[in-house]
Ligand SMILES: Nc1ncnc2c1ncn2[C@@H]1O[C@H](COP(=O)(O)OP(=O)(O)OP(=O)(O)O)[C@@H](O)[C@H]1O
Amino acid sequence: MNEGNDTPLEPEDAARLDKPVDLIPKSALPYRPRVGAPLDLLVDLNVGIVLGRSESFHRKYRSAGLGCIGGVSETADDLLLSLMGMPVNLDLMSPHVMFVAGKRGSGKSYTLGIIAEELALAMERKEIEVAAVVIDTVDVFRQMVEPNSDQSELLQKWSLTERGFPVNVYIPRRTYISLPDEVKKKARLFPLSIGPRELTVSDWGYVLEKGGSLSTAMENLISEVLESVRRGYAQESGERVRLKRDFSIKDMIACIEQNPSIDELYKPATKMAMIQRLKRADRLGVFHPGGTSAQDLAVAGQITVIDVAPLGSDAEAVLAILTNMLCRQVLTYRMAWTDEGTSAREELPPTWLIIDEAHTLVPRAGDTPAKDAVIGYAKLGRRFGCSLVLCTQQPSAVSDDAISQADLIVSHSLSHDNDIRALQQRAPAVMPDQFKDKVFISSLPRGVALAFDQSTENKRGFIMQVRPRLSQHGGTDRLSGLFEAVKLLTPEEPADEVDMEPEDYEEDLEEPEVGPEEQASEDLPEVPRPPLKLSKDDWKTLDGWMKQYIEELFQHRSQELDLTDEPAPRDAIPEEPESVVPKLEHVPITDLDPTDVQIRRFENIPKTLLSKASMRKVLYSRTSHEFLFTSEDDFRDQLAVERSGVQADDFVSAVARGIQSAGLELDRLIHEDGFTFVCFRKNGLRAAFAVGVTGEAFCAPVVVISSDRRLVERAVDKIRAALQGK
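Just the structure of this chain, alone, in the form predicted together with this ligand, please.
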C-alpha cells in the first residue's frame, strides 16, 4: 500500500449537477430480457446513456444537444451490472449517418418520428440550429402538428406530456391548390413542385414509364423536346418560340405538336404515346416551373415534412427525383463553403435528411434517380455538417454503399435471414450471439430495438425501448380524407394560373432572349458556388465538380473516413484520469468497524465497469437514494476511489477517514444486496460510500450531497485531498 502501487485511484469527474437522472420505470419497459454479455456504455448519471459521442466530446457539451429516444430494456446476469431503465440519449450536435431497420409494423417510422421530435425540442432549447427534412411516402409524419392523444396512458408512464410541433408540410402542388385556405393554414401546408428543367432524360424515363425503361424512340424524342424547349424553336408558321430558362410540361407537349423538326422525325404513334404520358405526369400536379428548392425545404430551426403520399403509386419516381435534388443541392451548398472560404454554407444550415422506406430509393440492385445522390450524401455529408437517417424494412435490399456509412444502427425486429445477416455484417458495435439468433430478433416486440453505436465508449449493441411519441404518428385524419377528395375532384387540366407563380419564374420569363451558346456560357458559374436556383447547366458543372471532389477525397483516404471534426472514435485515446492514491497509513482509526462493511464481489469485469456499476448502486439503490436525496434542490458531487492489492478492511477505513476529514460524521450503515452503504452526515451535508471488488481491484464510489452547492464542493475537495494525502 504505497504510492508506487501501479493501480492509482481514479476520481470520477465531478458532476456538479442536481439529482441523477430518473430511471424509466419498469411499467414503461414491459420487455426486459436478460443478456449475458456485459454491457459497458457511455453513461452520464445526470442524463443516462449517450449515443453518438466520444467521452471527451460529451464532457465538453454535457446534456446540451442530446435527445432522449428511449430507455435501456435489458437486464444482466448480475443485476448490479444492469443498465435497465437508463434513458438513452442521442447526440444531435454533430452529424451522423443513422440506419433504422425493422420488419413491417415493428416501429421504424415511429422511431424516425422520435428523432424528428428530439431535433425540434433541442432547437426549441436553442442547443442546436439545424434544418430537418423528413421525406414521407406513407403519410405518417405530417400529423406531427397534432399532440399524441392516443397514447396518453403510455406517455404518463414515461412522465411525458403530449404536444404537437410546428412542422411545415409540403404536399404536391396540385393537392395544395385545391384545398381551402383555412385547412392550409391549420395544417401548415405548403406547395411542393419540381421544376421540369431539373430532370434529366433518364429522370423523365422514370416519370413516364414504370422502372424507367423508355423505348429508344421515346428516349430520343424526349431528349429532343428538352433540347428544343430549352433553346427555343421555330414553329411551322415561322413564329419563334422563345427559349425558356424553365418550362412546364405543357410547353413540352406544345413542342411535340408544333415543332416541325420533331413532327418530321417521329411516327405519330410515338408522339401520341409521349403526349399521353406527359399529360399523365402533368396531372400529378407536381411538375411546375420554378420548383421548390433545397432552400425552401432546409430552413434553420425548422422541421419540414415532404408528404408525397397524395401522389399514390406515382410517388416513387417523383420522390426519387426530389431526393436526388435535395441531396445534391444540400451537399453542394454545404461544400461550397470550404472551397471558397466564403459562406454559401450560411445560406443552407446543417441539415438532417430523414428518409423513410429507403430501399426504394437506394436499392442494392438496380438504379433509381436518387441512388447515387443519396450514397454521395451519406459518404460526404458528415464532413459538411449534414446528417442522414435512412429507414428500411429490408436491410438486405439497401445498397451496401449507403449502410456501410452508418455510425449508428437501430434495428427493430427482423425476420428474414438475409436481413439479419445484413445487420450482423454492418452493425458498428459488437453484436452479442444472443442477438444473432433468429428467434430472438424476430420476436422483439413493436417499439423495441437493438441499438449499435460506432463510438468506442459504447462497446456493444443493446436492447432499447423506444419512447412514446409526444406528437401524433400517422393515422387518418380529416386531411387524409381531403387529399382523397382532391384526387377525385380535380379536373384533368388543373388551373395553372392560380396565383402560384414563383417570383423567380416570372423573372426568368422576362429575361431578354439570348442565343443558346451565349446562354450556356452565361449560365456556367465561374466558381462552383451554387446560385439560388440552379439551371440544368449549373448542375452539370457542379456534378462534375462534386464527382471529382469525391474521387480525390477517396483516393487519398481510406473508406473508413471519420467525417466529423472529432478524432475517429475507434482511434480516440481515452483521457488519463487524474490519479488519487490514498495514504492509508497516515489517517487515524475511526470507530467504524470495517468488518461490518459488506463488499460486493463481481465476476471478472473490467475496472471501468466496476466503477460505473458501484457508482450507480450508491446513487440508485432505493435505501441509499432515500438517505442521500431529500429534496429536488440537492446538489451532488462524487468521486470513485480505486485501489488494487490492498486489504479490504484497510481500504474501507481509509475511505471512511477521508470522508470524516471533511467534517462529516458517521451516521448509519445500510446493508443491501451484498453491499453496505456507509452513511455520513453533518450540518445539511450527506455522504455515502459502498465498496465493490473484482479480482484484486477495489472501488469505493463516494457521493456527497447538500442543498448548498459550495458546501458540497468544499467537502469533496477535502475528501479528495485527504485521499491524495495533500
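Write the structure block of the form predicted alone for the protein whose form predicted together with this ligand appears above.
The text that comes after this line covers the one chain and nothing more.
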C-alpha cells in the first residue's frame, strides 16, 4: 500500500526506487579485511555510499552529479552491518578540497585518473558544468584518450565498459612545433607557453637558478630589466625603445645589452651571467609572448592535461610558475563574477584543479612560485565554486595550510612513520586503531585505500577498493618516444656558454618550418579538433607517422652528436662520409662470450651524460627499436646499471646474468655503430642492453618490453635484485 498518497507510483518509477544497487562481486574485491569498529556512512540503496554530501543535499539531488570511484572492501563482525561491496560515489556537484596520498606504486595517480574520468562522464550527462585541469608531473594522463582494453574482464565485473575520453593535452611549445601535423591532430596536442610578462622577479629566480635563490645583484638586475622593458628605455644612440605590453626573453636580453643605465650600474660579469641564464630559459621553448591563459586551459565540459615531460629536469620550475598563474587567474575570474552578480561561466567555469606530486609544488618547508597561489586556491576556491585535488607520495612533506582545508582524504599504502603520523593528524574523520597500525597501512595492496569524509567526521573512515580505469593509465610510449626523439633535434645547453656569441645564439634558436618567432602565440598554425575517440586505424596512422619520423631523424648525419649532447664533433671521432651506411650484423647466440660485445667509449663526458646517451641508443636505434617494440600495446620499463673500476668482460657477464635471472634467454647480438645490443627473449618478454664507458665508468642501460605490464614489472624487479651489490 502507498498510505498518505492518493497518487500511485508508475510501475517504472516504483521499480527504479525499489531496486537496490548491484553490489560489486567479491571476485572484484580480493582484499577484504575484517574491521571490528562499526561503519556508519551516508548510504543510498539506489546508488551506494555517498561521499562529500550532507543527507539534506543528497535528498535534493539524489544520483545527479555523483561519480563512482570504488567499492567498500571490508567485512564486519556482524554481517548485517557490513557494507561490503557497496559502490562508493563521490559528489561532483559541490566544490571540494581533496587529498590523495600513497607511496610510489600504490595507485594514487590511478585514483586521480578515475576522478578525472567521472568528471568527464558527469559533464557528458549534463549534470555538472565545470572544467578540469590535470597538472601531470609524472607523464601518466595522456593516454586517457585510449580505452582500457587490458582490464576488460575486470571492468565487466564492475558492470563497466572500457572507453577513451577526448582530453586536450598541452605540451611545451617547442616540442609541439617540431612534431608532424598528423601527430598533433591524432593525439589532441596543443602548444603550451608562458608569457614572460606574467613572471614576477621571484618567479624569474626559480627559472634562472635552481632553488630560486639569486644573488642580490642578479635579483636587482632582473628587476631593472623587467621595469625597463615594460616602461621603455633610451638606447645610447638616443633612440628610444618604446614600452611593450608583451615581450619575449629576446627583448629582455636586448635590454641588458643596449640599455646604458644598466651598463652603468652592473658589472660585465653580472650582465653576462644573466644573459646566459636567460638564453638557457629561452631554449626550453616554453616562454613566449602571449602565453597560454586560464581561459585556454579551463574550458567548460573539457578535461585538459598539462604535460611538461619533454622539459625533463626543468619541468618542476615551469609547472610551479604555470600552476601559480592558473590558480590566480581562475580565482580572479570567479571572484569578479561574485562581485558583479552575473554569470561568469562563459568567461571561466568552476574549475577542478588536479595536481599530482603536490609535495614538489606546495612543500611544507621552503617556497615555490606555486605555493602561496595553491594555498590561496585551497582556502578560497570552494567559496567561488572551484575544487582542488592534491596528490602526493609524502603527506608529511606537503604544506599544512593546504591539507588543513581538505574535506576528503583518500590514502593508499604508506611506509614512512612521518607520513603515517601526518595522515593520522589530518584525517577529517575518526581513524580506528586498526588503521593506525604501521604494518596494516604499509601492507595495503595496490589500488586499496582508506577513505575519510568530513561530512561524517564523527564517524570512522573505511577501506575502499578503487574501481578499474575505463581509459588507459600511463604515458603513451609511442608519444614518449617521439618526444625524446624531438629532443635530439634541439641542441642542449653548450658546455662553455661564456664563449657563445649573440649571433651564434640567434642561429641556435632557429626553429624549423615556423613563421616569425617574434609574433604572439595566436600566429601558431591552426589545429583542427580531432575525432573524440581514436580508432585502431587512427592509431595505425599515428604509429606510421612516428616510425617514419624517428627513422628519418636517426638517418640524420648529426645522430652521434645529438646522442652525446656534445656541442661539436670531437677530433677523436672520424667523420663518416654521407654515403656510408652503418654496418649491421645479427648474430644468433645461446651462450655469451663477453669479448664479442663491442663497448662504445665516450671521451671525457660526465657519468650522467653517459647513462643518458647509452639509454637513448638502446631505445631509439632502429635495430634495437625493431627488436624491442613489436606491438602498439607494449609496456616498457628500464634501469641503468653503473659500475666503476671493473673489468669490461666481468661487467658484461654480470649484466647478462642479471637479465637471465628473470628467466629470459639469450637471443642474438646486434652489432651497430660501435655498439653491440645484447638481446634476450622468453614467453613474450624481450630485453636488450648495450654498454658505454667513459674513463673507468661503465654504464649498461637495460630495457624490458612486453604487452603484459605485470611481466615487465616482475622481470625488472628480479634483474634489479640480482644486480644489487655486484
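Take the two forms, superpose them, and find the largest set of C-alpha atoms that agree within 1.5 Å; that set is the rigid core. Numbering follows the first chain given and starts at 1. Because the structure is a prediction, the values reported are computed rather than measured.
Asks: On a rigid core superposition, would Lys682 pass a 2 Å threshold for CA movement between these two forms?
Replies: For Lys682, whose C-alpha is compared between these two forms after core superposition, the shift is 2 Å or more.
Asks: Taking the rigid core as reference, does Val145 move its C-alpha 2 Å or further between these two forms?
Replies: Not so; Val145 is displaced by less than 2 Å.
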